[in-house]
Amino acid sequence: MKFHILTLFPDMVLQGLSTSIIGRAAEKKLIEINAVNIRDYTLDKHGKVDDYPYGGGAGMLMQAQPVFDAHKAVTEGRKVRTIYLTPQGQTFHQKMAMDFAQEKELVFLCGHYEGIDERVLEEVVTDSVSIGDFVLTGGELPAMVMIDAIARLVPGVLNNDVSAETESFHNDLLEYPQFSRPEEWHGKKVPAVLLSGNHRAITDWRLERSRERTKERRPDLYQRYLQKEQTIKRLSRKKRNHIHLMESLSRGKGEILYSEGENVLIYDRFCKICMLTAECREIGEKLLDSIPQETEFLVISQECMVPVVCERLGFRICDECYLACYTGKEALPVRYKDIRILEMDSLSYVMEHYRESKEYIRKHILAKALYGAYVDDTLVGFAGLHEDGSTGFLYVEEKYRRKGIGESLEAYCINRQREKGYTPYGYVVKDNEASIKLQERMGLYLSQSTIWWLGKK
């Protein structure tokens, strides 16, 4: 991912972003930081970029010409999402960071003095963003804050696919209290449960502390959390048919756009997927008006809604699938042992055997979400986890099938999900009898009815 920062103080930005995790990510070329000095593009021979505002008033205003030319030099005519850092913008939050993290490039425009000529803002800016209700001397610090929050969501930056999922604001809960050595400090002991080795008890303790802390410190977040929990409880009455909706909410990925009874509309902003279930066609049609324009896929639970979506929203049918979920209390056996996390040298192999874009597969390898089976150090198959959290990607070369490798790959994926406290689930194409039999043999439950994946034409 590439970040361009248009600023009068490029050294300030580069120094602030060249250390720690963000600096290491840049060194590994997982991200690129390009600080551009707006002053280099002024036509004034003295390097002047500001002037007095028309109509009078205190202070100086950055002129349109140098800002426009700097932006044009960076974008080279391409449409690149451009963020203007201003107290007048929408307040920055985690879901916004997730949205921005989907872009390949971002331009940050840092104002100074009394701001920037409105005419150039109308020409180049796509998003006006504030980091809080206060005024700073310039946009450089807000830009660095946003870049830090966005870059850490780029696959590979954290080197730990769990870190970004278990911290503050995940699933609308603040992070639980953390403790390290020594076991006793200033007369205060580490809670006994954290020393017990009982992972289930530790998970329960952390969740309860997160709830307590959020209720006390951020009641607004706590109310959103309660709404999600209530929705999950209602959906759980038909768990097999709604596991995708429930897991999207419980993992903190989906946001509720509508929830009343069994009429639920959820949007996963990170994946640009909307999931809809409705008690009748009439209600379902009303929910279509709430689907965000940028949605790329719709997952529909009712067949009667499919032609409506295709006609009104211009979507096409991708697949008709069963949901398969594993609710067992024990880890599944992984009988084939040589399974490894895939690295970038496996990119071409996966692309050769799986129908997804290079960028999609690359992101999953960097996120350590693809796993390969090896025979004599040769990669012969793979499986993994999609962005929405479902298991998938399963492929085994023809001559190595019927040896338990595919089952072991899927079991490996399922066990990794269980370790995080998730209910593992996936989609099985309705006509794929071999895959359906595999799920049943492994002890997964299939949904009573099928669901439909619809994509933009």
The other form holds:
Amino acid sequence: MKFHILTLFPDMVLQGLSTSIIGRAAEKKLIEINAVNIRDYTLDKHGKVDDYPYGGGAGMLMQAQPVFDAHKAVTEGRKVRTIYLTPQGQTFHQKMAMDFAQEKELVFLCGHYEGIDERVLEEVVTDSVSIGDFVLTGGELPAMVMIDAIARLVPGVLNNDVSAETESFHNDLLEYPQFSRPEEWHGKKVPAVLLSGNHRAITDWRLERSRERTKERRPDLYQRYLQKEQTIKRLSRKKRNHIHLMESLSRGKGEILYSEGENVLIYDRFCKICMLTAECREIGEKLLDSIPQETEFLVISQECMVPVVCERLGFRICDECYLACYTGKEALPVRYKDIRILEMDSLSYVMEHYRESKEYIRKHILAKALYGAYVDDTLVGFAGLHEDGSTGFLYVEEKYRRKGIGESLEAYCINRQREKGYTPYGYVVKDNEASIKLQERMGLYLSQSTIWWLGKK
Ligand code: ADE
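Show the same protein again, this time as the form predicted in complex with adenine rather than the form predicted alone.
Next comes the full complex, and the chain you just saw is listed first.
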């Protein structure tokens, strides 16, 4: 991902972003920081970039021409989201960071003095963002704050796949307290449960501490969390049919756009997937107006909604699927042992055998979400976790089938999910009898009815 920063102080930005995790990510070329000096683009022979505001008033204003030309030089005719850092913008938050992290490149425009001529802002800015209700001397620090928050969501920037998922704000809950060595310090002991080795008990303890902390420190977030919990509880009456909705909420990915009785509309802005379940067509139709424009996939639980969605919103049917979920108390046996996390050198192998784009597969390898089965050190199949949280990607080479490798790969994925406290689930295409049989044999429950995946035309 490429970050262009238009600024009068490129050194400040480069220095701030050249150390620690973000610096290493740039070295590894996972991100690129391109700091551009706006002054290099002024046509004024004295290098001037500012002037007095018409109508009078305090201070100087950055002029339109150098900003416009610097922006033009950087974007070269491409449409790039351009963020203007200003206290008048929308307040930055984690979901915004997730949204920006989807882009291939971003431009940050840093103002100085009393601001920038309005006319150039109208022409180049797509998003105005503030980092809080206070006024700084320039947009450089806010740009650095935003770049840090966005870059760490880029797959591979953080070394582990878990931390970006579990920390503060990802589930409308603040993070639980953490402890490191020594076991006792200033007479204070580390809570015993954390030394127990019991993963379930630790997960439960952490969730409870997160709840307490959020209720006390951020009652606003806590209200949102409670609404989510109530929706999950209602959906759980038909868990097998609603597991995708429930897991999207409980993993902190989905936002509730509507929730009343059996009518629920959820948007996963990270994956641009909208999920809808409705009691009847009339109610479902009313909810269609709330589906975000950027939605790329719709997951619909009622067949009667499918034609109207396709017609009104311009979607096409991709698949009719059953949901399969694993609710067992025990981890599943993984009989085939040589399963490893895939590295980037397996990218072309996965691309050859799986119908997804290079970018999609690359992202999942970087996120350590794909696992390969090896025979004599040779990759013969894989499975993994999709961005929306469902397990899938299952493939085993023809001559290695019927040896339990596929089952082991799926069990491996399921166990990893369980360890994180999630309910593992996946989608099985309705006509794929072999896969349906496999799910049943492994002890997964299938939904009573099918659901429809629709994609934007
Ligand atoms: N520029 C000056 N103050 C700012 C703030 N709070 N957020 C974003 N940009 C700014």
